[in-house]
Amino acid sequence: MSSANQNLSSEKMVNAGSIDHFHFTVIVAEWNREITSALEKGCIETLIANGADSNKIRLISVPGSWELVSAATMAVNMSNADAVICIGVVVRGDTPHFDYICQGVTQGLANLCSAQTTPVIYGVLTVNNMQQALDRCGGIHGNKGDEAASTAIKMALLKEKFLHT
């Protein structure tokens, strides 16, 4: 679905239940740092704001997007998380290195997902320019970071939901 008219920033979530028990991994790419730290501010701002527990974030940097598939697996197979958040942004080039990334990222963070039962979320921006990658961490689009915190609230609810009947 195209994001072209959807800011789901300023969706509020009701009664999605406590959450200061989960334990949340953020993973955030340090490659265009200016994108990834309004993305990595709003997702932590959102945790913290639904009632998630700050001391039970913990926040991971790796080099760009592409380790991200990596990082989320040590997570998803070597800590406590609830919920993995991987958060990064691609911006096309004059090469096809875009398309090769944004399929490895994509499909590797898929395979991830399907394999075990911890959500790992999709933060990654995948854009043609700046501006809208700008537009899409705070900007007209909202803050896409914002709505990763909350899929992943949503799907640490929804695994627990599923224990527990």
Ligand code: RBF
Given for the second form:
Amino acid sequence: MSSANQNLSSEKMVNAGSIDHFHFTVIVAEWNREITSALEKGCIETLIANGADSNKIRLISVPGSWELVSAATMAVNMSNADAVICIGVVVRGDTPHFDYICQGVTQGLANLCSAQTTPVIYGVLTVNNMQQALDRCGGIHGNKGDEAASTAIKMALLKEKFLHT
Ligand code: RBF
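Now that you have shown the form predicted on its own, what about the form predicted together with riboflavin (RBF)?
In what comes next, the whole complex appears, and the chain from above leads the way.
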């Protein structure tokens, strides 16, 4: 599935509604820090640009993408987060680790999503090489951290809508 024509970025967020009351938790993996930092930056900037209160954005660091699942589970079960954004980059290597990590993280986050109602956003790049990662953290395919933030906003608003209407 190509992401070339997909863009969920903040530019499309017109009249999204007030979000300054939401608590966002952004969890960022340290592996491939050069890329995850750029995704984190795009994510935070988009949250702020759309009206999030910077005092209600919690930034958490974890060693690698694998740890996103347990950190997101903690955030969901042990905090007041209205949405949790997971950011990581898994790069294909010479051994099968790529498949195991991608599958574990993806399935783990999917399981967490279906087990409860706090939105958990998948901002994990699973790429064949570093160029593909660079293209998606502010390059020709945009910034997927930015898109993860837009998605988090939309999902937090959706949950609020279900709660109050
Ligand atoms: N974490 C990532 O976020 N991205 C990677 O590309 C990545 N590659 C890894 C490759 C190997 C062989 C191993 C053992 C770990 C890798 N990790 C990677 C770290 C992983 O997500 C986790 O932090 C560690 O396995 C500790 O649980």
